[in-house]
Structures are given as C-alpha cells and as structure tokens.
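Coming up is one lone chain in structure tokens, specifically the form predicted alone.
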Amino acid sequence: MANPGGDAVCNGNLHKHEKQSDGSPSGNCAKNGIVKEAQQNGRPHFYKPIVESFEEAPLHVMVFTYLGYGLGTLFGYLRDFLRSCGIEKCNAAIEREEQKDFVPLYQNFENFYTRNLYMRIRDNWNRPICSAPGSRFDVMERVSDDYNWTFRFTGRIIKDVINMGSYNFLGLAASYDESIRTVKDVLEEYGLGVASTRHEMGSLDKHEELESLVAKFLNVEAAMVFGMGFATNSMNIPALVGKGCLILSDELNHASLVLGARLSGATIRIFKHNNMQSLEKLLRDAVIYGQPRIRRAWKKILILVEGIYSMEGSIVDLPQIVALKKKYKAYLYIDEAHSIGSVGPTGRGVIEFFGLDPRDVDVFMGTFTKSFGAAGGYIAGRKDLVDYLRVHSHSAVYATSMSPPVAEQIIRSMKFIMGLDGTTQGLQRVRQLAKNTRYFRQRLNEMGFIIYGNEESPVIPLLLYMPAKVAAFARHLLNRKIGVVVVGFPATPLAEARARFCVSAAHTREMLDTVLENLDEMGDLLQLKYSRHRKSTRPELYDETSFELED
C-alpha cells in the first residue's frame, strides 16, 4: 500500500493533510470522483465545471496528412541515396573517412526526419528577436541560400510584430519603465550574479524575501526557489522518490517531469490524460498487487500532473485527482508552470481556479518564466518538506543561486499581482487575461478552426495537421507582422501539428481583432477551417467504466 500512516516524517517522505478544526477532512467527495462542495472560510464553494474541447479532424484531413508524411519519407530516402552516391551535397554532420572503423558518433538514420523534413521548414523556428517580448516585438530578418542549413541576416528589422507566441501572460516581461526601478536598484547594489550556491555564500536576503512571499502567495507553510525552472522538476523529483516507489504520470506531462521521474529510479506508469478511470485502475492495482515480483507495498505512490498542459491547452481535472489521491493514500505533485498567475480569480493557479484547499496538494511546483516575466522556479508545501529539499535536492546544493535582479523582478511582479504595491492593477491584468482568452477562443471557434483545450486556458492550440501548411501558416503570418509559434512532431503526435497561441493581458482588443482577421483570411487561403463542431472521443481514452470513486 501507499504509506497509509500519514505521519510527518523528514526523511524524504511527503506528508498527509491534517484535518480541520472540527475533525472532518477538508472538502467532501461525491460518487465518480466529482468533488461537489468544499468548505472554505465557513462557506461552501462549488467547483467550476471543466469545459474542454478535443475535436476530431475529418477523415480526409488525416488521410492527406499521413499521405504527405509518406511522400516526404519516400523523397527523403531518394535524397539520402543521392547523397550517398555523391550526386547531392550532404550538409549534415557525417563521420570522417579516417573514422569509418570507429563506432559512429552521429547516428545517421536517427536524423532522417531532421534532414529531410525539419530542415525544409526550419526557418519557422529560432527566429531572432531583438526587443522585449511584450505585446509587440521586433524580429531580425534572415534568409537562407542552402535550403535552411545555414542562415544569413539581411540587416533589416521587422518592426512591431504582434506577439502571439510568448508566455508573457500578464504582460510583465516588458522593456524598462519606472515600475521596475527597484530591479535597477538591486542590480546596482547586488550585481548580476551570486557566484555561489545557497549552501555556501549565495543565500541573500532577497532570496529569503522571495521565498516568504511565494509561500504567502500560495497560502502554504514554506517555499524555496531555484535558478532554473526545468531543473526544479528534474532535480527535485529524484529527491522525493526512488527505488521501491511508484510514479503515476499523465501521458502529456512536460519533458522536465519525465526526466525527473526517470532520474529518480522509481517505477513509472503512465495514465491517459485527465482520465480518472485510467488513473484509478493504476492506483487500485498498485495498492492490491504492490511491487512486481516481490509483492511488497510501494514505499510511496506519487501522482505527477500539470496545471495547464502547454501543448494541449488543457487544465488538469484537479478535484477528481484529489479525490483519488485521498482515497488511495497517494501523494500529489503538481507543476503549475503555465497556470500560476494565469488562472484563478486572483491568479493563484488551479488550486484557486477550482476552489480547493492548498493542503490538498502535497508538492507545489511552478516557474517564474511565464506570468512573472523572470526566470527560475519554486517548490512549495509543508515546511518540513521544504527543509528536507534544502539539504537533499541537487538543484539546491550544487546549482548557483538565483540572480538578485531576477529575484527582485519576481518580488515586484508577485506584489503587483497580490496588490501589495497599493494598486489593483495586478488584479485587473488577471481579469483582462481571462477576458482576452475567452474572446479569442470564442472567435476562433466561430470561424470554424479546430482548437484544443479548456475554455479558460490562455494557451490555445490551433490544429494545422499537414506539415506543408505548418510552414505556410507561420511564414504568411510573419509577412503580416504576426508572430506565432508552430509545433510539430516529435513535440506533438505525428499527425497533430499545430500553431500555439498564447494570449496576454497586454494584448488590446484591436490587436486581437487584427490577428483574428488575418487568421480568418489564412484559414480560407490554406483551407484550415476543419471544425464540424462535433465533440471528439479523445478525452475518453479508457473504455472501462467499472472503476468508480465511491463515497
């Protein structure tokens, strides 16, 4: 079983939630795992229903998509043959003739996709930006003379491109103005870097102030901050679980969560995205059968989920996951990289979005790279958990401390959101982001595009499917001074290439209307309006319905 004792132990175990003062557990559970009501501040709070869309593409679209990849593969083999014969020049990294008897350093076939498809449309990625990533930015124009193997800059700057790709949800990643004078002051007083770890000479009063503020913002006991968001996941998960532990990971989790789970040495099992039947089956089997072969109880069972899934625009079904977690005595680790600051009435993430008690989550993780316009990440929760990680986390012990100006930018942004700067502008931006999100999603739906995700998610994937249309879409929009991010395999399933829009509170209605007008024209030009307004079966990926959550 999954450590049902629930005691507060400091040797790396996570900790169970305490009961409320009246002796009853926080929150009430109903059948099928849907939490209907929670008691907060003496008043009942009803959870917001989840409204998400994953519409299927018409059959002919999928046929042409796979046909396009098939033809690309055939021509790729033909071009590889021409390169091997010396008829076509090979620009990829190859082994020298003197090393032909050595084990190959470059696995030639593994780069087949990169050589023959990605390179043809590579100009749509890594575009150099030469301004702050605000609602508009400047792009350096570049061209290629060898089919995107190399680029050269023309010297021309494409000015005032509408930014629909940055995670600048609240518009706080902006050029210098009077509001960030404190960041300049900290830079002058502390310098740029710390040149030491927190355990040595790198712990500053600014770090302490930031950690206290994060804990207050999240309404938890303690928090600690790290200089890199990716490492916050990949280096802290191995400190929490190890051999003999079980990790249950959502199939769409970010690469940092996947890497952290693999580095931990724990057994990993994948459940279907936001599918409670799939998750409960894994939990039930874990409790009944224990570890493989030896059948001993798992030391710990840790559920890994994200707040907002950055490729799908989906929001985690947190009430049901919390209900399952409590039922099976598991632990819950939630990555709020994209949801903190961007959802919830006051921007406090999915816990506030669903009206849950922060004690329902064992480990809070988030980054400062999106809503806060800075860098780094945090782990928050109970004080003894945070104290344990300060000693055992590789990212805390060996990594250089967060830069002081970066810490001050986060402090400034967080106080702005919380209203501690004496204004309500932060709250207004959170509300403006929600308005922009709903407006943009609604208009895209009305135009007939297939978009994924939750209606409240500021991350909005628009499905393009065909690889040729991916390139044409991004190139045409840049010509119209609209910057978008297009994503394809292997970051997405092979046949589900998409454009990913990120709405910001800094976007005005005029900017959004300009983008929508151009998208309407582009949808007609490239024939991208695939929607038939029919709900997909995609969220229901698990057929078994016998796994119910009972009271």
Given for the second form:
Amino acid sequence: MANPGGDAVCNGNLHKHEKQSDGSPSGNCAKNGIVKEAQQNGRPHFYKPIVESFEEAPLHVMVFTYLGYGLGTLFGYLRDFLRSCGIEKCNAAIEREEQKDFVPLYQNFENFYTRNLYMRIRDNWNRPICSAPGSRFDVMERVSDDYNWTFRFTGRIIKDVINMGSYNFLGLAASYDESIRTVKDVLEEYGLGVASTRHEMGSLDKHEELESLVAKFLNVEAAMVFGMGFATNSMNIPALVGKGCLILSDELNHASLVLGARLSGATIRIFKHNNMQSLEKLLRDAVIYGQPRIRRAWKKILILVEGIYSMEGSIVDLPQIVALKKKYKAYLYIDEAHSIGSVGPTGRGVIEFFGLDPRDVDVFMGTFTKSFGAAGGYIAGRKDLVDYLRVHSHSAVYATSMSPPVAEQIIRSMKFIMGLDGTTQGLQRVRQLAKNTRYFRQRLNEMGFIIYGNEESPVIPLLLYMPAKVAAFARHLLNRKIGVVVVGFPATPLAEARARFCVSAAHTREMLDTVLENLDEMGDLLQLKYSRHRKSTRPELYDETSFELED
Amino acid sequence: MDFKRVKDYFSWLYYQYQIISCCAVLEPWEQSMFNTILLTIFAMVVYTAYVFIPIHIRLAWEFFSKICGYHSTISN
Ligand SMILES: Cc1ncc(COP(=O)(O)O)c(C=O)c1O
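To test you: the structure above is the form predicted alone. What is the structure of the form predicted together with the partner chain?
Now the complete complex, all chains and molecules, led by this one.
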C-alpha cells in the first residue's frame, strides 16, 4: 500500500492525540511503543496528526439542561400519578390485570423516560419519507392529535427537503438512473432471492466476484460478504473468540459489536472512548494477571474498535492502537461501517487515512449500507481467517446469502470508487466528500457551535444539550425544508443531546450554504452557539478502576 | 411602532424562557400550571422581600451602629 509521506523520516515526531496532549506521563508509553515498532520494522512512518475536539459546555448550559430534565421528570411523576389514579388514560404499555401482582414491568428508568420525556418530542424521530434518500428527499407530513401518542398522515408531502441525515456519504443511494442498469440486468438474470445459504447452494458467481473485488479494494488477501451488516458483527465475533478469551471494547462501540461480544462468551472489558492510556492499562493488566482466579494466560485478546464513531464523529486512533496491539500481541478487529469509502484519499477507510499497512489489522469488518448505497457487510483479512469464517460463521451456515442485485450494486459502487468503470468520478466523489466535510465543519466552527469529532469525519455532531432545544431545532429546520437527525438519550449521555449531520458528496455547495445559513439563524434564535473555543476537557487521564461486565 | 418592537421583544423573551426552562415541551395545561406555580413563588418572594427586608435592614443598621459605637468608645 502506498505510504504517503513515507520518505519523511520522523520517527520521533509522532503526533499524539490532541485529547491527550497535556503531558500525561503514561501517554508516553504508547508513544514509545510506536516509535520502537517503527524502528524495528525499518519503515519510518509519518502519521496524520489527529485533530479532534470535544469541547465542554459552559456551566450554565449544563445547569439548565439538568433543570430541564428535572422539570420533565417532575411532570412525569405527576402524570404517572394521574394515570395510576385513573384520572388520565394511560396510552403506554401497562401490565394486564392478572399480572398486577408480579414484578412491575414498566417502572424502570427507560420506560419512564420513554413515556414521559421522549413521548413529548417524539415527532422529531422516525419521520416517514417517500423517496430515495438522496441529497434531497420527500417527507410525509404527519400530525398528532394526542400529543404524539398517535400520528395521522395529512396526505401532504413536504417536497425536496435537504437530507442531512442519511449515511449516504458518496451519494450512491439514489433513485434509478442509467448507471444502475447493470443492477437491473442482474435482477433479470438472477432474480432476487437466493433461498439458500453460502454453505449450501447459495454461493453465486456474483458473490465470488464481489469478494475478490472487496479484497482488492482493501488490499488484503481475502474477504467474505454477508447479507446484513449487523449480523456480520454479531455472528462473526463469536466465531473468532470464545470462553477464555478477552475482548477489549471501546465504550462507544455499536450495538452489533456489543451483541457479538456478549454472544461470544468471552470476558469483556471496556476502555474509555479512544483513550490509549485506558486501553494500555487494560492490556497490561490482562497480560500480567491473566484470567481471573485461575490466572492462566488469556487464549486470545481481541481489541474491538470502530473506524468512525457515529455518535461522536471521532476517528479511531489507529496508529497507537496498532502499536499497542503489537506491543502486547493482541488481535485487532476494526469495524469500518462508516469509514469505508468515506475517509482516506481514495476512500479505502482508516487504514489509508493513516497510511498504515493493511496487514497491521487482523480483522477488517465493514458494511455496504453507508458509502456503497446497498446492504450487507464484509469481513476481510488474511486468507486463513476468511477460510475459517467460511466454515464456522453462523452467518455463513444459517443465513441466506446476499441477494444478487444487491451484490451487483455493491460491485458497481466499488468499481465506481476504484475507477474501474473507466471514469474518475468515483475519486471525485471521495474528494468532494472530504471537501464538503471540511467546509461544513469549518463554517460551523466559525459560527461558534460546539461540534464534536475529528475534523475530517463526515459525521458531524452538533451539541444541543437541552431537550426543548432538540425538539425546537428539528421542527424549525423541517419547516425550512432541512431534514436533520437529532439524537438523545439513550444513544448519547443524558445531558449531551445533539444533532448529527452526515455530509454527502451529493450535497452541492448551495445546499450546504442554505443549511448553514439556516443553522446560523437557528443558532441565534435558540442560543446554540455555546462554543468558547476552549480545549477539550474530557477526562484526560484514566485512573478509575477498570470494570468488568457481568453477564 | 415602538409598541410592536417591545411586544416582539417580550415574545422573544418568553420563547427563550420556554426553551431554556424546558416548558416548551410540556402540554398546555402543564405549562400554565408550571407558569402559575413559578409566578406564585416569584410573587411570594417579592412580597416577602418587600415586607421583611426593610425591617431587617433597620435591625442590622441598629446592630452594627451599636457595635461601631461600642468600638469607637473603646478606641477612645
Ligand atoms: C458501526 C456499525 N456497525 C455495524 C452496523 C450495522 O450495519 P447494517 O446497517 O448494514 O446492518 C452499523 C449500522 O448502523 C454501524 O454503525
């Protein structure tokens, strides 16, 4: 793989994470690790500096946020009281009469939150759309007569809303046009369903073609594709690790990784998000102490990380993780669901973004749902790994293989990105995405919003904090024909509700400018420009005791 | 003209209050309940302040002037 800046000999000049730049003593271990590795291999590396910020909110904002939740909770209790007295009709799920004496089912915090807080602003989520999720889409208008307990369609359609919410990074999810012709041809030839698993009759030449293309795209030995991205994670991790193995998982990993890790039966330890001190401490403890009680060495240690974290917009600190992994001889599994196709000079994901060698990562996982505008996922890496998974993965044995038109759509998209279709349009899209990302992030920063994440990540979270602002933000923007995704608890910490923009290569400069103008007005109306451009105040040092997930 | 600007300003202020106190997400009857409670508390605070603060200030004044007077005799 090309090694950008490989001739620049700068072993000592390693850029550490900005978050950790306060001269923390234990940070140097990770640094030394990398330097040593680099020298051992005789391959001098220059890694991209990671510019990532997680600015802390001003104190008064936090105070008002918690006050707001407090008010909501108070009124929630009042409403629950009214419901239990029978004064108000309860629309939420309740126990049946004969279940009343058993353990209460709907009294935990999540249910309370859904019933009394989320329900009030529910109209901002799950809005039905009725067109392809391209750069603009059509939203079906709906109203609620009972404060969001039920919705009713008015039959009107809000046309041409700018789509800032879909993970359509390269704009490849679009309605039918001539370029999708090959998919139609495949549909005519193969039909939709395969009706068999990869293990049995379900291996088609399209799958083989796709797999060799994925391997080529990622510059690895072999790859295997699965029909569903979520299942790729949750079914393959159990095939790779099991009892007696240790999984080190980032605290913000996607649910599919969490599920896979739990299903595997391995011991799971969680490190702070992208925090190398925390990871190193866990690794060192794992190597020194071995398994609890019996003190035997762990069979395998697997580090689970994502390429781009979809809620924080941060990019994994891969050079340091690779260094740690080599130093402690662990395995590395990286989920490139968001980063594949969207970062790196030619869209090859975080490996290319940092200019690393693909052999440094043991298991590549990714999905075709985001950049490729299709469905499914892949696992790639060394040939023996992939061959092992072909035999042992539940997804290969029990799940129907990928539908041929979907495979063809992925092949088409991948060839488009690689330039195998004879044009440079794919590369232009990747460049356009990077340009759009930088422009959008820079403008938002200038306006004074607090945005999280790496400056090159196309997922851009804008912090809103207060629940009333979340609702007002989404509603106002939809009135101005901009569709945004707002996220709150439980996807984020309670006090850190945010809007998440996903920039796409299909967004034109005019669209972005319209959005930015509206955001500017919104920021003034709702007082969202919290930023004081202070440096990150996320916990820098990790001295909490490590905790283990009980199962 | 000016009246309209003042009105706009107050509606802006009320909107900010609603957004920041989070009562914008409440249902109308809850909102009026919350506003009533808040207004009552506020009114009571103002009334209490009006009634008691002058007395306290006078007492404090007397107290401190006594101390000061005492001190001044000592220093003499
Ligand atoms: C990090 C990560 N992994 C896996 C998935 C699941 O992929 P899919 O939607 O293709 O099932 C997602 C989807 O959101 C994701 O964000």
